[in-house]
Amino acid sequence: MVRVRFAPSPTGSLHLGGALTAVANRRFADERGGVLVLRIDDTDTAREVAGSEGEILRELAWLGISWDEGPVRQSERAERHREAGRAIGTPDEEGALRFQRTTLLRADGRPTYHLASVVDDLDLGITHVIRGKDLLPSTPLHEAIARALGAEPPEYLHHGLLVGNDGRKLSKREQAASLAGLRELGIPPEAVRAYLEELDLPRGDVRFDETRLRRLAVEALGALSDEELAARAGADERLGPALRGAHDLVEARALAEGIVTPPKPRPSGSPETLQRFRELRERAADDVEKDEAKEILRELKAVGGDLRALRLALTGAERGPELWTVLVALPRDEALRRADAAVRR
């Protein structure tokens, strides 16, 4: 049976390139009826960031990536690593164990990445190691360590890296380079997953295309129900239709805030429109639906009502979501209060 692993280090939010590796491993396993093992490579304690493991698990769940076994933590297998290191390593003058000039065990007994990774791959029965090509130079060493331990190494597959416009590996300093940064930008997980799936298992490096990712974000938000869209924006479900034009969840939250926050009252240039609106809105239910809201607007237009003045009274802005969606979002009393405030001024 095919067995692959995803092995992030707990050094912060998952890098987008790491997420590409996770998606590639999940797809490789699924297409072959195999197993994905989640391993936490936490041997480098100096780089570890508190809380990162939990953050990575949540980010994988956010992306919709499940695993079949694990998480297995390398830090809990240190004795097994030391046993393997002693079997093939040669002591140096400082007390560390080396193999082919590479340190396997530090002088204090801590295993290095090279040893721990190979030993765990063998013990977990990993058949294919799918990882970024930045680790390609380590492959001959890893194969040699495996054979020295009396085992056949797994098959290594290396994919291209996500790079910036400068051709260098996408830096974590760039907001869109990490899943945490993408969440802050309001990119929905469906868009991130779709983007990574499109990349498949690239042979060469791929320039990160934020424009494409944002197009996928629009498509992903468009596929949500009104209720789900509102929930993602942290808004009441009745605001869902008003958020339809949002390009991302940041914009969706801003649209929602612009509706629920009462505008600063200012005198209306068309008080007669607002008076007629009051008459029509009073007759309707406390919460109106799409057809009822559109009917109110049709009747206002039929008598020459100024819909721009109505929008200003209700939202304080000249532009925004379709006006019927604002009527759906605002309860009757709140809509009338805002209209009356504009007339009184």
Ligand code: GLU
The other form holds:
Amino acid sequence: MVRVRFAPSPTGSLHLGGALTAVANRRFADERGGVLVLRIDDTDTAREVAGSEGEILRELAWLGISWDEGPVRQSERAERHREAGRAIGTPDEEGALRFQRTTLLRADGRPTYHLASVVDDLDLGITHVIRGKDLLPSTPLHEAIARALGAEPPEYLHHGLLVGNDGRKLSKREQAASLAGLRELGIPPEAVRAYLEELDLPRGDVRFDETRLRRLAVEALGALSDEELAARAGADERLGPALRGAHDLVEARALAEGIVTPPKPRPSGSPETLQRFRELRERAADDVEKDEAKEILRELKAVGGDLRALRLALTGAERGPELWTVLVALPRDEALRRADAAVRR
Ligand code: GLU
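Now show me the form predicted in complex with this ligand, since the one above was the form predicted alone.
After this comes the whole thing, all chains and molecules, with the earlier chain placed first.
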């Protein structure tokens, strides 16, 4: 039975590179009917950021990545790590326990990452360790520790890292580098997941391709229903059709805002159009659906109505979502109020 683990350190929001490791582990397990264990590598309290375990769990859920066991916290297994460290380590002058040239247990008894990681991989029955290439230099040591403990080490697979355009590791400062940053940019989780799935298990380093991610974001938003799209933008479901053109959720929220906020009343150059619109809109239901909305616009156009003036009166802008979607979004009273405000001046 294949058993893999994703083992983030609780040092803040998941890095896109870390999410790549998580996705790769989930897929590796799924393709083999295996199990994914979530492990929190919290041996280094100095680097820990309060609340990041919860944040990581929420981010995994956001990405749609589930785990089958855990979270297992290394901090809760320190006694077991010490026992293993004592079995194979030799004391140095400061009282730390060492193996080869590496510290396993600090003088104060705290286990290091190397020891804790190998002991946990063995105890959890991990068959394949899938992680980034940055950890490749540690692998011979990890294998040696496992063998010294009398066990056969798991198989190690290292994927290439996500790098910036300069070929260097994505810097934490770049907003697109963390899941929290991507969420703020309005990239839907489906797009992030699809992007990482596409990368699969890269052998070499890969340049982070924001253009590709944004294209996937457009596709992901396109696949949502109107209701879901509106909900993601925090808008009433009647605004769904109006948000269709958005490339990301930040844009969708801005479009919603543009419709919900009544425009500053400005005298219209085409009061006749607004008057005629009033009559047509008044006759229709509180809420109109697509066909009725289009019918109103058709009739308005048939009598030479100025649709640009109508848009200006309803939204305060010359351009924006298709006009019928604005009619669907605005309840009758609100639409009439806006039309009146542009006439009565
Ligand atoms: N906790 C380590 C990290 O976040 C990963 C450990 C491992 O995969 O062996 O970099």
